[in-house]
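A single chain comes next, written as structure tokens; it is the form predicted on its own.
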Amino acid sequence: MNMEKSSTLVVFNGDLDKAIASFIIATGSAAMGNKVTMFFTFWGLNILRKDEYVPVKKSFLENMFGKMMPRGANRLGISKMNMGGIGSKLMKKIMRDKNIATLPELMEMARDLDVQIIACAMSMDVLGITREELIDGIEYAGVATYLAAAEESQVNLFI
């Protein structure tokens, strides 16, 4: 058995609020050296989508998909009292007035921390999302990765 503390997390929502909460929890794990994973599921992963368009080949209802889901960490709502948007620019307001880490300064200290950045394969092909949609530096796995990762770790969290 391993003796190495670790962490994993299920990234299962995409909602800006436990987004933030999500990679607040892994870095903080990670810099008390702990060994952290993250395991990116269906809504999760347009955490992990690029900002920009990416032009790839896709069927009917993959464009659809695609079309309906926000493109990357930036573009997020969040879980309560969006009101259409205002809600997560409200909160990015007053995050940078406090000098709070966003979003994507969170996913930057994450990597820079070793963070161990999993998008799972399977939702990918359920939502139609490609590897050129996704943000550089992550891994791709299955389900038994992450049970891998879980069986050893004394955290596991489902966000």
The other form holds:
Amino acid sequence: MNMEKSSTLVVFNGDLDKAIASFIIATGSAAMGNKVTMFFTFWGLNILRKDEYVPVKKSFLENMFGKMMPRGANRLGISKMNMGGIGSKLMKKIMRDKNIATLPELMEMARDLDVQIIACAMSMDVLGITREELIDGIEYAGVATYLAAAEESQVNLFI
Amino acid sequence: MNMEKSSTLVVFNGDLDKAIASFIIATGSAAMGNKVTMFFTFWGLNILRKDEYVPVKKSFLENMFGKMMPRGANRLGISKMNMGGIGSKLMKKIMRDKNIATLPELMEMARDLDVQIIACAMSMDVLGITREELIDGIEYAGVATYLAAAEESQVNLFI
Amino acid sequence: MNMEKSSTLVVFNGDLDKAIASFIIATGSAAMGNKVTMFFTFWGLNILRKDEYVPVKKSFLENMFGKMMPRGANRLGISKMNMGGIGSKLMKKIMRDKNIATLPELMEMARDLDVQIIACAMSMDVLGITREELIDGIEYAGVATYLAAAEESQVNLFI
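Now that we've seen the form predicted on its own, could you pull up the form predicted in complex with another copy of the chain?
Below is the whole assembly, all chains and molecules, this chain first.
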């Protein structure tokens, strides 16, 4: 058994507010010297999408899902009071005004702190998301990899 | 203290996508040799409802709640982009087309792997759901039973 | 390392049903002799707001957010079938009729059982919520305090 402390987060939701909470916990834990693994699944995968449109051959349904889901950290809505994106814009404005780290900044911080970012391969298949559409520097794995990390972790969360 | 590894999941939400995630984690963990307990509470109880209508004497409010909530694993919506059930149907079609296990199949797998399925007695009381309306082979208990399992578990999640 | 058992909950959502679930788990765990910490962040802060309006000098955006978010445990909606507040009212009526503890009663119980209630300072800043607006007898801290508690806990949940 590994004696190093660790935290493992499942990021299931793709809302801006929950994404921010996930990365604040992840970077906080990594800054305290813990090994941190984030496992992005279902709508959480949208957080990892590249900002720009990536042309990929997809089935009709995959294409439709892809078009309807937000493309990357800058386009996420918030889980309450989103009001068609206005809530999300306001929250980002407030955070900028108060000098609180934005989601892209938190994600960069996570990378600098060696937080392990894993995209759930099965969810990618279900939602028709390909590797080319996701940001660089991440890993791809399934539930067994997640569970192996989770079993050794002191802090396990499903967000 | 029990030296066997274990996972305990609270399944609070009754969305198809979260139910699938719950059972993938539960069956994955059980397949790795862990003891797995799933505690279904509030809307999560809808996952355990029988497919067919079960006539039970209920109060007006209980009846209304019962009618408005989805009856079983085949009728759940998804937590995002459900679009009145279209999103849920599309996700099920995609999963069938790609040969990914459906929720009813995952639930059968969970049973075969001896995953312990507990329905929260207090939530059943609040939502007016009776034992006759839930699938067979499950247990009924309260928060103390959940907590006793959770305290011994390496992986605890609230889904 | 602390040998006392403990549970640590992040309460991110501000829905009545999730708040009730949080406090049932928290009071249940405390009643079993565990140290319990609840960390309220983002919309979860609304659970801790005082019932009455507290005049505080705020920016335009903070004021708007403050007006749109529910003020305290008695005004929360439920996460499903809220129907503009009707669902929430019905659930409260059912719980009263069945003599199940209401959210304010559960919160009082939590206090009696010495459950530690922490409001997330960063989220307060983002949502423009001040100390004067929150109930008495709580603490204020950041993610490092949360993580320190979480790392020592057997049960960690994100609700």
